[in-house]
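One chain is shown next in structure tokens, namely the form predicted alone.
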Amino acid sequence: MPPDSNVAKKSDSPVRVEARHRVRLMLTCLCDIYFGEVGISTVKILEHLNCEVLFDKEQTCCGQPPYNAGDWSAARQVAGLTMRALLESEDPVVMPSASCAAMIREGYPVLYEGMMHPEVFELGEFLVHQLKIRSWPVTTANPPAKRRVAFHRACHGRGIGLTNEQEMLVGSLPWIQLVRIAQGEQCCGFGGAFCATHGAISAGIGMEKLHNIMKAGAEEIVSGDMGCLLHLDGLIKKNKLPLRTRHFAELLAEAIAP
């Protein structure tokens, strides 16, 4: 876990975005199949901050699985659908996933030589750097119970330059206590297809992460990557560990009045 100076302090003066923004929402494959509540939370967050959220039902996968597997021909077919659905507009694209954001920003210019850097943002990155949110605007009259949270920074987030954006927003919630964990920057072991092709190694890395989290006394693991959360949650359930996993968007959405 990073030093306390990297985490936003609790604020009694929540920030509200007044200017109207229009964004296109991309929901990832994992969000569609396993994490529908993350998509709902993302829309709630953006609308709470005065954003008009557009959703194109023609969107599919970003193309990262075949891209990482080296099948660039298949990756281009999938990526082409995403570009037509989301990138032919001047509106910024926002997604609750650094993994997919990294694929579009870094992978697409490789698949399509000469392609301009698309205006695509991970959710926390968009909130902090585009909307200038530093402390989450809490409006709920019924705050959740206080709890100790370990934040997991996903590898793909570091790949696109994220630092503590997600963590800063979560840390600004009055009922959240962020705890330090040993080897806080360590991978969870998921790695996409890596967890299937190298299952024992993948599980070993994940269990080491979970051991450090439990040793820190955390009750909950929060991250911005659904792949990491899926992997860690599977290990938690398999080993009957006293932990739960949440996406950071869910925590921010909890702070918004119905």
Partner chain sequence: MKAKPVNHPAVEAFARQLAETTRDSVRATSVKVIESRKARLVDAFPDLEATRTQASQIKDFVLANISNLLSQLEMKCRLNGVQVHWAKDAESARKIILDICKEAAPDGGTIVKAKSMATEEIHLNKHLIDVGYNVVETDLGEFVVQIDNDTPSHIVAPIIHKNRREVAKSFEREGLGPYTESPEQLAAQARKHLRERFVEAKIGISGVNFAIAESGRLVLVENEGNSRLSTTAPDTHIAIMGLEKLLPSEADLPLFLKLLAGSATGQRMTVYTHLISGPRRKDEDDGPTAVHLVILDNGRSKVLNGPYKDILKCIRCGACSYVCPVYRQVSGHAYSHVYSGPLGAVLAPALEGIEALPELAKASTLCGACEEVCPVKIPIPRMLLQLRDEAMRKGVAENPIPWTLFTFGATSGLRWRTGLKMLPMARIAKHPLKDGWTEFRELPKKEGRDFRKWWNGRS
Contents of the next structure:
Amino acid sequence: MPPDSNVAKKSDSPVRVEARHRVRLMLTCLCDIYFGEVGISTVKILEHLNCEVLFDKEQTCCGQPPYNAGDWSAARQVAGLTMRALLESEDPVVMPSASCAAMIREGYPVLYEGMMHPEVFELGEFLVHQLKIRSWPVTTANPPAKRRVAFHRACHGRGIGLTNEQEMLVGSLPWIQLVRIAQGEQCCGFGGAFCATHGAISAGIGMEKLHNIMKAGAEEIVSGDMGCLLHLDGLIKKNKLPLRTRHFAELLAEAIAP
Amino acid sequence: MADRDDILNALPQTGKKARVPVPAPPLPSLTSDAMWQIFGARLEELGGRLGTLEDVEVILSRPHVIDQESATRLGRQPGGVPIWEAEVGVTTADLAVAEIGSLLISTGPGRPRMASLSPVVHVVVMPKERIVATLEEAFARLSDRSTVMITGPSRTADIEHVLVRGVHGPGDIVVVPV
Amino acid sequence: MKAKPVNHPAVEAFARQLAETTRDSVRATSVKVIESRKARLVDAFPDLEATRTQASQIKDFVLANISNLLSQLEMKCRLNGVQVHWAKDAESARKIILDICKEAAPDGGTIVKAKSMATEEIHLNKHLIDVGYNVVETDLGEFVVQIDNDTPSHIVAPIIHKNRREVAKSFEREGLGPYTESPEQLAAQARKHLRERFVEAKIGISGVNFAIAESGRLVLVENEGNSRLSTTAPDTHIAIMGLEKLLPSEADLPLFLKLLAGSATGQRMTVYTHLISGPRRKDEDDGPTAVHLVILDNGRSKVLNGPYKDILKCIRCGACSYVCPVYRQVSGHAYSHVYSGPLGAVLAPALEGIEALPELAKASTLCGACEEVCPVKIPIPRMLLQLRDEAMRKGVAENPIPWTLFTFGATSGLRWRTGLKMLPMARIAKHPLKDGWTEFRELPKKEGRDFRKWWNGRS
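Alongside the form predicted alone that was just displayed, please also present the structure of the form predicted in complex with its partner chain.
Below is the entire complex, every chain and molecule, led by the chain shown above.
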């Protein structure tokens, strides 16, 4: 069981999605630059659930990096392209990042007074609340070995009302044992440009998180935001810690038969 | 007074927003005994206790002050030693609040504020019927005089978040409903 | 080759020289408080979310009607026999208070003080000490701060940054009693020493937690009893309040008292809730014969007219600091202002102007934990972002990254795709954030397949 499953309850039988959805993928800049596998996994997951996935090649970035750094004029220029490339159709837009979804849903109304984009979803949120998936439909014939995994809830999920959606799906995989970590709700310390301008503080927060994860006996950190994982992975490698990072989309994709 | 007008003029003068009424929580219908039971449990959690008139007699062997109402109730003389020398203060209370283990004590003739404050032991002798279930009920009946609400013994957690009782106010509270 | 010195923002620079023991003290207490408060609030409020919304709306009402409510408060206070003074800034407030002190105790003497952030804000103690008064902080934590010539590092827990050994050494140095590391015995030593100050003081100074417009009642909450003693034993009581500390009516008190106690310390209720209706009446036995209320503006009216007005809904519970991952790493002193933590990161630049504290709002990961715990739902992260924007627009903050190149690439699909192809060849070594990243982390490498190649390959 996920550590905290009071919000969305897991049911025992996998739910099949009957209606065919058409969704637009927002890859996100980090997956575009570094983590293609997360984007590939996201497409596999959505197609596995009978969704038609469209990918607009003109997309770039949601504009959050300059927005958080305080350069709102740069943020508006970048956001303008995202709106043209992705947000003009009526199809739901799905992305493997709560941070980017929060930027569009919470940040755009600040940049452009009152502009709302309700059809923008973080992947886990879309799976649980739109497609009503409560338990991951495993189809692979070669399940991986059991392993202990620590789930890190990315803070930007707070802004869009995410709770345990991603954990619930990951926790439903028979080979995953989720472990409870001390101060699990605390931020990883990434914070965008903060991680470099306030490096010692950022690393201090991140190392605290990693120590708590190791104390809980996990070997793998799973999260839904590549920003957190990029930072934690950098710390892990620099300090040669026995941990690895994965995006939850990769874990779900692992359970799909090739 | 120049500051007064400067400040009031500088403040936003909107004032349109509607007042949100605070809905009154449902009133539990509890007997006085049931409320005293809850009160006693709360007080104990806080480090105080319910006591009897016999307990009071023992405690009063120490240097003390007694307010007028309690003196009448106990058949003793009001007053006592000079306040800073008193180790025990005996007072009445206007109301006990069951849900949080609090006591409301207003000041007034024969009711010195210091009696519940400077001694190390505070004894409250009060009529049994003066209890309400909730803070909301209690505050609906506030005296217009200066009043203190006391919720357990004086305490601090300033040093390493370690709880210490009896810093400046009484470290012991004994409540005697009669 | 000599490395170029790096200019870290103030909060980061502070963190780098902070002792590990201090960090441990701050972190340990913060975690403890956050855990106990969570349990208490869930227990006390069946629908915590609705309760926070309610409290937030009452504070919205207060801010929207503040001018009328303050006039009402003034009138009611006068009827109660409380003398009301208005101070537009710190200097004015200090002068008002000094004049009252000179009248009440012309020959100097002891002034006992209860914990008050407003007095910290106007640096009152130094001013009164300079003219010869013996000003004594009587809250245990504030007393330690005073004898150590230190400043509070949390608005509710002033010595969260000290451990018991440090307190023990200070008490021994001040001759308060034999060396002891027992918090109980340290508290007893303070009680004994401060009791004499309460007996001799002619004046007591305090803050105000809530002032009730409807009745003119001043509400002070505390746990130790020092605040009650400071406002009861001396003949003159001076209370100072930031002008936003209003509640419309006494019916609002139960909600706010429970919420403040639960949020600040995880208590069902603070030990002493002092409802002051004015000076001692003729038929009363004790209490001060004169009560003064100083209503302090000091930048607040300006804040109320601007984009950060919501920060004045704050009831000073300190929960946002306890829960903040950055605060836990750096302590309150890093914020270099009396108001620290997430509250301070907004309130300090809002009061002082962005030019005075242009970088403070950047000392945050924007994780949102502060807003999540705030009993009156102040949108702190949103205001931190607005402050960053304001600093950038006014050109007073350093821009860590020249966004022009990024913006050039990210505003055209074609340029973006071209950029992606060139990225492996780009001189990432020149990125302005590289050093801040690599000091603590390995650089990221592209792993696995490229998404666009894969996508193009399948269709």
